[in-house]
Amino acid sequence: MDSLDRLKDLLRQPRKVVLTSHRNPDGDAIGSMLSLYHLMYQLGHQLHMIVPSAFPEFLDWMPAAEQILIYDEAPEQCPPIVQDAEIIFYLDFNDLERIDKIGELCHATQAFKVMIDHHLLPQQGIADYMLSNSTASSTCELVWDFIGLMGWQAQVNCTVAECIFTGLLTDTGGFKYGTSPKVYRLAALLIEQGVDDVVLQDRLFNSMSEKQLRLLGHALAHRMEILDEYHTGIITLTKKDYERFEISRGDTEGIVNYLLKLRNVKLAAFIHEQPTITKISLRSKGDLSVQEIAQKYFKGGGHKNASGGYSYIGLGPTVRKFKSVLPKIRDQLNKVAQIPDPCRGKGEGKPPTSE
């Protein structure tokens, strides 16, 4: 019996199931957890959702989001739940370090572990069944594949579909990157299931607070640097900025993406100073892999066009270290800067004819 058949056999009767995702969970992390939560609830399983830290306020509206336990806020409540689990789902992460102390608890249990994830280089040996595909747009796309493998399509109601659609939207930046024909077909299927994509877009992308908008204006006006020679943009935030704007978790979400709105910018870096660490978020256009930059120079990783890392050397030295990388990838940056015809090499095409 292979691992998928074992999982199917286990889930034929109600089980104690824990769904977990990474620190600083985003729309794909929360969407993948909640989609399986609502689906498996219909099948009679006893479910708990746990993440290491709080998620952004713009996801609070999601059905059953209030049921998600935050380990940082409930360190005594979470361990017994994990220890008692029969099945644990690892969603939207591929290394136990991404879930901090929860990872230690999960590793120590005898529960059947399931990993569903789309990040590069998954840690081996931490899951009994693994559905991993780094070319997928999102973990929610893979959750849809998992539902098909399990034969659970009949349990996909509008609530489940809405949660999956949330992951698609957020991890593709509103269908701007990481897309494929499959993603658009899946989006159409979810809309047919009852998802109101206009309302969902509004909830996810038009829900900034006044503080967030003022912070964005400050970052663009006073903390942005454009390096035209390297087709690169940098935004930094200092500890004083965090104090002045009373920045909390989620307030800086998406700031790095504004750099990519500039035609000449192909590589974007958001470098911000924390109390004990300096974090760097990287985004890119085209075939430039920021995952390699994050992994090689900043102890991080992620996706080809969206990755992150950190350093302990302070804000100024981290910025200088990032700039020192740019001459090494100049050729790649110049190549990406040559905007191709999107249809070149895919056939000449024929103009439509009218009768």
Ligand code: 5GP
The other form holds:
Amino acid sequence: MDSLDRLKDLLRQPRKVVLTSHRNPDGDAIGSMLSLYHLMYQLGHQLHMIVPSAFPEFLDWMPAAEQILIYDEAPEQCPPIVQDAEIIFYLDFNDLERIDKIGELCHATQAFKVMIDHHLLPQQGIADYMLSNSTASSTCELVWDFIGLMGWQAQVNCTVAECIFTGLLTDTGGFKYGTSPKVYRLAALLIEQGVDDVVLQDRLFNSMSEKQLRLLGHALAHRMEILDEYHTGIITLTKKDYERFEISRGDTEGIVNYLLKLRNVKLAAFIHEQPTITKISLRSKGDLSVQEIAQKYFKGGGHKNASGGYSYIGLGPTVRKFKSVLPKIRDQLNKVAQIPDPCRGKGEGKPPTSE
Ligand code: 5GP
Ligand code: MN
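Other form of same protein, the form predicted together with guanosine-5'-monophosphate, not the form predicted alone:
And the full complex, kicking off with our chain again.
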């Protein structure tokens, strides 16, 4: 019996299921957990959701978000739940390191492990069934595929659809990157399930606090450096900035993307000091892989065009380390600086004549 059949077999009766996702959960992490939560609840399973750290306030409205256990805030509550699980879902991450202590807890159990994820280079040997595809826009897109494989289509109500749509929207930046014909078809299907996409986009993308918008203004006006020669932009935030702006969870979300709004910038770095580590968020355009940079120099990883990592050397040295990488990838930077045409080479044909 293959592992999907074993999973189907297990799920024929009510099971104790734990859904878990990565540190600093984003819309795709929370959306993939909640979509499976609302779906599997209808099938009679006993469900728990656990993440290592708090998620941003703009996701608080999501149905059943208040049920999500945050390990950092309730470390004593989580171990018995994980130890009791019969099935554990690893959602939107590719390495047990991404869920910190929960990873050790999960690894120690005999539970059947399911990984659904779209990051590059998934850790091998940690899941019994793995649905991993780095060409997918989001884990939520793969949750949709998983629903099809499990034959759960009848349980996709508007709440489930809304949660899947959330991951689709947040991981594509509102259909700005990582899209495909499949993404748009799936979006259409979810709208047919009743999701109001305009309301959803408004909730997800127009939900900044005044403090956040002022912080963004500060970052752009005073903490941005543009290295034109390398088509690169850097934004840094110091511990003092964190104190002055009282920065908390999610406040810096999306800042890095503003650098890519510059015509000449193809590589963007947001480098900021946290209590013990210096965190780096990287974004790129086209074929330039920030996954390789994050993995090679900053103990991290992620996707080709969106990755992250960290260091213990402090802000200044981390910025210098990042800058020292640029001459090594100069040719790639120059290559992506040549903007391709939007017809992907399929647009050459004779224009229609007026007859
Ligand atoms: P962000 O820059 O928004 O924090 O993360 C962008 C992407 O990089 C996400 O897909 C995330 O999973 C990945 N990522 C961020 N930080 C790390 C890290 O420290 N290690 C690894 N392996 N991936 C990371
Ligand atoms: Mn994701």
